[in-house]
Amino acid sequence: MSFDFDLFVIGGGSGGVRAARVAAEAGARVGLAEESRMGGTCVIRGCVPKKLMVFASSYPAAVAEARAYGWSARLGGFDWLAFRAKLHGELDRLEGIYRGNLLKAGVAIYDARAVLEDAHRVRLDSGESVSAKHILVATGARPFVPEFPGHELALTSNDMFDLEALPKRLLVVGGGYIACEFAGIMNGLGVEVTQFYRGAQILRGFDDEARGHVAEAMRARGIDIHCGTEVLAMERDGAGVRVACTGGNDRSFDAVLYATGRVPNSAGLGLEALGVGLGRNGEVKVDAYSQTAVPSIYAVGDVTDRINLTPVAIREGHAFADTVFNGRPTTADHELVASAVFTQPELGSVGLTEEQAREREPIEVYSAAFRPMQSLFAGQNEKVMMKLIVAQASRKVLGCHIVAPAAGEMIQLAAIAIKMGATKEDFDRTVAVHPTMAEELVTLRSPVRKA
């Protein structure tokens, strides 16, 4: 049977673009459809613009610290519209690079929504229909806002880069990394931030000690965190939003950001009708090679809801292309994937939390919290935290958790050692780099507890 393409990719985010490029470079005829902007969530409405906003929000604290170091530094007002224009210009530049790299590899680009007609055919909303030997679904995920009275008044993370003006008072609903990052960003930009989370502590899934450390630091910076609190209803209050919540403390805000999770973009693609299995939250079910129950259809990235991180989607897309088009059966490695939360200070994490590890085997916990040299000299009270989880039997480091400025940079390097199977004694044999915060990781001599 003759096909228009060897591979057709639905979705122009990180995973889909990587798969398309690798397959095309292997000689495959590749088509790709993207209904929005090339680059997907990470480049257009996620990691990249959010990190640039983190940078922008960090300067008030830096200037205050500069004064403590003897500089007669002063900070004027923040020009949100000027920053927003430059931000969008950078996103346009990056989108152009993504598009250009696809074209350079020989990928045919369709700026259209695509749905599956059958196991080998895709229909575009432009009216075209194309066939492909293999189809890859890489449609990512989208923010989720639960239904309740007034839910349509909520903003999502997608909206935060297009605001006409910064709100004076912002409510952030949610306790995950996106909620906490935006709470820190907006606080740093001078917005009065309140955060509601229904759970007992923010950043569920991360190490308990680390998440408590981050919460304490956020509160110290002026973020009003309320755990065990849910929104019941919202209504217009002039130009703002009045929020009714559990506990009866109704309040008004200029804007409400909902960051209560994301759901896979699998609806309306025609997957279930073809026999492609979907999970409870709409995630596409795949095997270790990212293949669905329909042999010609594969899926990678957040739409599969495995580990929802951009580098993981890229690895999955590359592994798929190597398997199908380069003759090298490859599975993406989902073990010991490091992550960073760009709160202020940052949280870096790799491996097991203390809570996970002690359920698995006897462990030792090495942990220290201290005021780092830079902020100590400036008279600030904020502490950093370094923590290692060690197996008593094998002495392997099972997990590392860092709360500190640049924790994301540090955890990337620690992850290499832990991925290689480093023991606590390997860390101990490593000579410290002094004076640094990270030297604490190789000078933790005695466990603070065993479990």
Ligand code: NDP
Given for the second form:
Amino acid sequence: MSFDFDLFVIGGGSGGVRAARVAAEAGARVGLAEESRMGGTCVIRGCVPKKLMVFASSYPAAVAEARAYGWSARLGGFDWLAFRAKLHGELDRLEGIYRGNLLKAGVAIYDARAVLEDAHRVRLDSGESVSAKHILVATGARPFVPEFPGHELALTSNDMFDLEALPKRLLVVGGGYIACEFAGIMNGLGVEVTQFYRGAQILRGFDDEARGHVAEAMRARGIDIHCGTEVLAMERDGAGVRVACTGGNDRSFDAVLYATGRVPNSAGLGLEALGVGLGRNGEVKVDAYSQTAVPSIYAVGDVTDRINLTPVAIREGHAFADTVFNGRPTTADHELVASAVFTQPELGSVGLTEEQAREREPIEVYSAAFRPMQSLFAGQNEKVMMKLIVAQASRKVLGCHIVAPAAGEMIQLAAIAIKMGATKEDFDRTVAVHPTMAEELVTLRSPVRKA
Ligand code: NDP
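Form predicted on its own done; form predicted in complex with this ligand now:
Every component of the complex follows; first up is the chain already shown.
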């Protein structure tokens, strides 16, 4: 049977684009449909614009610090609209690069929404219908806002890059990556930020000590975090939003950002009718090779809800293309994936938390909190935290958690050692780079506790 394509990819985000390029470079005839903008969440409404906003928000603290170092620096105003225009210019540039790379690899691009007609056929909303030997679903995820009276007044992370003006008072709901990152960004940009989280401590799933450390630093920087607080209802209040919440502390805000998780984009694609299994949250069920229950259909990235990070989606897309088009059956490795939360200061982590490790085997915990040289000199009290979780029996470092400026950069390097199976003694025999914050990782002498 002959097909129009060897591979048709639905979704032009991190996972889909990598798979399309690798397959095309291997000689496959590849088509790709994207209903929105090329680059997906990471490039258009996630990691990239978020990180640029983190940079933008960091200057007031830098100017304050510069003054403490003897500069007569003064902070002027922040021109959100000028920044926003430049930000979108950069996203346009990156989108162009993504598109150009796909075309260079010989991928046929369809700027259209695609749905599956059968196991080998895709229908585009432009009216076309194309066949393919293999179909890859890489449609990502979208923000989830729970249903409650007034939920339609909530902004999501998608909206944050297009605001017409910065709000004066912002409520952020949620305690995960996105909520904490935007709370920090907006606080840095001079917005009065309140954060409601339903649980006892923000950043559930991360190391407890690290979570406490980040929360303390966020509060010290001026974010008003309320744990154990849920929104009951919202209603319009002039140009703002009146929020009723548990605890009775009802207040009005200029804007409310909901960052309460994301859901896979699997609905309306025709997947279930074909026998592709979906999980409870709509995630496409796949095996270790990213293959669904229908042999010609694969899925990678956030739509499969495994580890929802761009570099993981890229690995999954690459492994899929190697398996199917390069004759090298490859599974994406989901072990010891490091990540960083771009709060201020950042939280970088890899491996097991103290709480997880304790459940598995006897451990030693090495942890230090200290005021780093640069901000100490400027008279600030903020502490950084470096923590290693070590297996008592094998001496392997099972986890590393860093709360510090540039923790994302540090954890990337620590992750290499930990992925290689480094022991505590390997860390110890590595000579320190002085004076740095990260040298603490190789000079942690005695455990603070054993468990
Ligand atoms: P997360 O799952 O990290 O956090 C969701 C938050 O919303 C949690 O605090 C959760 O509370 C809360 N929540 C969920 N449902 C409700 C509800 N009905 N009412 C009130 N609160 C609720 O999701 P995010 O949206 O922050 O991010 C999605 C994913 O994107 C992340 O998990 C991560 O994989 C990825 N990401 C990675 C980034 C990075 O690498 N720097 C940056 C941004 C996103 P509870 O803890 O109680 O469940």
